[in-house]
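Taking the form predicted alone, here's one chain by itself in structure tokens.
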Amino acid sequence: MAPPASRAVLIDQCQIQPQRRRWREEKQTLQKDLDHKLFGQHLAKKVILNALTGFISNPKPKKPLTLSLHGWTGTGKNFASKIIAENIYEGGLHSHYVHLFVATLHFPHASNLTLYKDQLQLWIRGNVSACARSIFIFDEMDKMHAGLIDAIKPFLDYYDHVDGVSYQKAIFIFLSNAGAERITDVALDFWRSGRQREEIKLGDMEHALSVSAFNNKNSGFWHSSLIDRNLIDYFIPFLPLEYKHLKMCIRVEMQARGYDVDEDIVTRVADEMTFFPKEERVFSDKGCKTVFTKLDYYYDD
């Protein structure tokens, strides 16, 4: 699909820093795409916007930007991280200046974790000595054996230089579902106590967050060193899907596929969803990630 035409051109080479009006124009269409495609999450794109601009912005960063976005599947961890990627490179997730590690997929066996800690150092030097504004973003933190991320502890740390080459220009961004119980604790007192998700803050449980991933023994930042160095920047929770989420997500996709919007469509697609607590079914036990193939079967070509 063409990018909207207000969109800045981008080109897929490594962005090492942006003009500042050139990096104005993108965060407006960072802020649009946030927005229109990211649905139930407003402490996730103030965030993002926020620590995004301000970092790219700056000319002389004292350290890499690390981001830790937290909450159950579906919630839009991986879209927010795509999202991020297509607003600096134009290739977005299949640029050569953006690395995706997959926990399972690249890391699968404890037995190998000296091996996969040194490839992954040799990986992310090769790639900053390369571009210096190069992204590497790891999925499935919670999957990740203890450990492993804590050697690239060094990259992370407010140091000028690490063997000759400066990391303060990249981004490390990883997903987790470490956090997401105290995450949907938060949101169903909110709900039961008849405010509204909005007024959830980011004080309301971003230490709970730091310290249920640092203390859960199935996550890879268990006892991790970025975290009790203070390295990572942002603990960013991503809040549990309500009903009303799902439609807008439902609706967005049709017009994807090049759809009309069809209500009808939209409120059986999300009736067909699961909801908890069982009681007061408030939230989606899947987000919107089976959305997509149910929609398959009302669009059966």
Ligand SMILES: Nc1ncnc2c1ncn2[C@@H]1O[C@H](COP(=O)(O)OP(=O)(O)OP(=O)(O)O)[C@@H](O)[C@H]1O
Contents of the next structure:
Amino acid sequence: MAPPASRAVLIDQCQIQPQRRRWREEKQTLQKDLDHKLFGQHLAKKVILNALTGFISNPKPKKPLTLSLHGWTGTGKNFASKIIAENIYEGGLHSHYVHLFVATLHFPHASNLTLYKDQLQLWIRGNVSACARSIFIFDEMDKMHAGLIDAIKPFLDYYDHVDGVSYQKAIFIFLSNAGAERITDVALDFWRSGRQREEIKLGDMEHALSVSAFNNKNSGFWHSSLIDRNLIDYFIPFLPLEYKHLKMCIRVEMQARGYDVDEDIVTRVADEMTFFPKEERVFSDKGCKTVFTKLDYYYDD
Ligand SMILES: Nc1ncnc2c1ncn2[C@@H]1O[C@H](COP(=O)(O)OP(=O)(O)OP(=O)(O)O)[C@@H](O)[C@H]1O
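Would you generate the structure of this protein in the form predicted together with the ligand, following the form predicted alone above?
What follows is the entire complex, opening with the chain shown before.
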């Protein structure tokens, strides 16, 4: 991992506390982005918007904002964190102040745990020293060694300072498939009882989610002190996507490539995707993933 960029560059553009008016505008942009770009995730949209706007407009937060996004593959967890990053910093995920870690890429060998812990703590400390409102995104948390997750804990707790650095304005976003089964069970229950997915409330999910992530032996969160110390502010469920959402993803991709939307191709690509459970075939096995490569087949120019 490269060392944090020089102090002078980071401080100049770092958004310690955006002006109130500026943030009101940014809140509207964030809401518009979430409403127009993120499909089928009414709970995630609401929680992300309220959590972020509340946190950023608070001049004295007691602790960093910690969001844990859970759900099936291809449902928009990475996509949502990209939207968040783009609404806080120019350049989004490429900004100096946004740091993305992928467990299997950055921390692949359990035998190097001590080295990873030292590096990660140094990296977080260095970047927050340079910019208090740094954003750290951890993808594949369910594959992250529990010891490494606990190494992050001091930064997430209710401390004014840790070794002279305050982490209270930082934002930590954890992405994980842990709890996806539980989320799907709830979504399927609603579907089977003829209720709209938009009727699902956070209360139907959150406790079960934290418990299932905490108790899932395969999850990096398993018995992690992040959960039992209540250091995670929001567990945000991403619901499995349906056929209609895939079509929305395909249309967006067609437009992104400069093509007119051809509903015949939209239907053909969506029909190539596989769905579960076997009987009802309600939810996409891969979410919106792979629809883009399938589209290549129809546009071979
Ligand atoms: N809910 C959604 N609304 C709009 N586009 C979506 C949605 N979910 C996925 N996509 C599209 O599919 C791409 C891949 O999704 P993304 O990487 O966010 O999935 P994920 O939930 O992070 O999956 P994984 O758990 O496998 O990492 C996104 O970049 C986006 O283009």
